[in-house]
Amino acid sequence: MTDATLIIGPVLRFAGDPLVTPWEDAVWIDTEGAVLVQGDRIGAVGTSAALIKAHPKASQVRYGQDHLICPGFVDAHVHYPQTAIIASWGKRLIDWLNTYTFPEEMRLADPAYAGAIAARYLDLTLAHGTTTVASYCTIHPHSVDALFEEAHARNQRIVAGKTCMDRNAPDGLCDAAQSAYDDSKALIDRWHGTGRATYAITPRFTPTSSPEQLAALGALWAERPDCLMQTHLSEQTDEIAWVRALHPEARDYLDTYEAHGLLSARGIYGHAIHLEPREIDRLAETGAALVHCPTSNTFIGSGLFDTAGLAARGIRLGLATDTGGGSSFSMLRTMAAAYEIGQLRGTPLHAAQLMWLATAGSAHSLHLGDKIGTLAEGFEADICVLNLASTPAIAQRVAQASDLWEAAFATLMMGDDRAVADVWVAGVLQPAARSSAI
């Protein structure tokens, strides 16, 4: 095919989920691999000499040794609107929702200022090398428009959904249980499986969700099984005892989504810091979702996620920045802090189990994962190219290096955009990305 490429150098390969197998079983650098795109997917995955002598009229673009060939990043929990407030300081939740995050959501009633925001919010990410992101957008319909339109003139994979909210929030920022259902009906309708567009049905959280819009997005959700749905969980202990002081009749948190239809195979649950044993039984029972966010968890000072406990239960887990609560836009920042909590609760992770949190475990997360989040024939061809010595500090310690997983680990814990020589969404080189092919 004339539009076959080549993309040749060490190639991160997935055979299982290093969280419950070990990882050297299910993890490996093909140092002489090579990823053919053709269109928009991959068409194999294999040595660099099979692919050259089958493919010999594709083009090729070669990387060295010191670099990394992967799946595009999967940031499976964030906040677009909240991109302008990133890293401010010093509030808990409640506190930090009230001062920034309420008011520069309201902002995004202008039209313009969401659109605006949801392009800075993809050119960001991208350029960390991040290909696909689930997002809450605000209440105001065109806020989920334009992140949708956005990510559509990108071809980029991207999951969003209407913030739904109805008490213990500004005016500005309030619908209703009636007008939350037809909202998210309607966008629905519009975007969901359009392009590379998925829905998901998005109450922000219990607290500011009355149980009649509870109940209300829990029968949309029944309607349109096939959608996701995606809220925060047990993020902050001092939020678990607002939601009981709201819900005495409930048995745990889990308990009040579960109670109106929002607990499912489908549903992506943000957080979950701070789980009760009940809650952890049902969510492996029902096969939800959780979502680490360990640079927003520090930030605010919510706690220390247990990944291998979760794991072990077999509860699908995803990684994410949490912009804005998060404080950078990079998975490989993310990836770091989620080492360092691993360290803090005794159980530190491998980079070949953070490497599969921010791709492939975060697109299983997201009932994706048969199309993104792992370089393998057949996939969606969205790819990101590491420079494993991006920076003179980083350099110097691959120097040192024993092999290319104690290199690659340099970059995930000193990595930042730099790192990201090159990305691929949907087989398409994106022309803002810094090739540093040879």
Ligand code: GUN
The other form holds:
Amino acid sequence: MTDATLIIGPVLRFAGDPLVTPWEDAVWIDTEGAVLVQGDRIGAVGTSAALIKAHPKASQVRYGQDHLICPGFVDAHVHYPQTAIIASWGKRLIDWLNTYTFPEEMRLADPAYAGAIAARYLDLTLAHGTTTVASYCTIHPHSVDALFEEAHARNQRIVAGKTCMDRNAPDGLCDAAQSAYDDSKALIDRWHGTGRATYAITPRFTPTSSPEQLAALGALWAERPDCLMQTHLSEQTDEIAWVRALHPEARDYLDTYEAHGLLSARGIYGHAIHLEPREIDRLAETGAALVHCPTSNTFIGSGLFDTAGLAARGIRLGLATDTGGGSSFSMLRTMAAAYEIGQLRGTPLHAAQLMWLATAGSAHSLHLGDKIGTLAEGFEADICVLNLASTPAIAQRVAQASDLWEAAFATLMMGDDRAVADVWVAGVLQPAARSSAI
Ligand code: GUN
Ligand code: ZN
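Could I have the structure of this protein in the form predicted in complex with the named molecule, to go alongside the form predicted alone above?
Entire complex below, previous chain first.
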């Protein structure tokens, strides 16, 4: 193979889910490791000595012991249209939506603006080491085309869908039950399974979809069960009270989805903070995924997600920035917030668990766990190399670390895009990278 490259240095490896088995058995770092990239795939992962011997003609990219070769980050819940209003001050969820989010999402009625924001968003997130996102778009079908097109141009694996809303939103942001069905179906036909694209049917959340729209999207999902379905669940207490008022017949928030065919294993529910016991039981029974959005949950004041408790119930968990309700594009900042929320709940996560959530865990939540999120033979070659000494403040802490986990933890807590040394997408080194290969 002439196009083979060996990426040599400390490599993050997974053998299982460190949220359900002891992390020491599930995750390790090969300090003298290497990843063989052949075309757009990973050909092998092992010790550098063995792989150099087996592939003497492969070109070599070497990193020092102050680096970590990881899977590209997978951000399992984002709103790319909110890129330009990230970090907007002082509101709680419903006011935040009405004051900042909906006016900005209206601007994406202009296809040129939607295209520019999609490109800006993917450039920003790639610079932060994120190679796959699952994004909500706006109600405008061209906003979905824009993101899929930009991802396709970068050869990125991507999950996205048209946000559907037919009530409790400005007129300019409302579709209808039938048009949401028709537009979503046309977008599925155009994009789902093309290249690296997955379509997610996307009712925004119960308050902005009539029962007729929820049912129409449930029917569409029944026709196309190979698609994902993403929505929001139990994010803030006042939102939950609103859902109760809108749906007095429902047993709980999740029931408003379940009653309309919007609950199954390929469902991805963002936030899920204030869950009732029945909801947890049903989520566990169905195999649905929950996505933890820690910077958003603190920024909008939503609450403390129970990572340890929900993982103990065997529920599939992902991690996400929730841009722009979240306050950062960085999965490093997101891991830091997840750690802090764990501390506030008395269940701090280990660096190995945080890294799993930001990569393989998120990939599994999107049913892509056999393709991305893990450095292993046959996986797609989406790779992020972290510099574990990217700032003087981090470097001086690392100088005192007794092992690589302690060193990595400093970057998880204090790092940002400056810690992203290099990024490969489908085997191609990205030009914007701040390479510190040696
Ligand atoms: N609930 C419904 N829409 C949104 C959104 O755009 N962001 C967040 N954080 N929660 C939501
Ligand atoms: Zn969201």
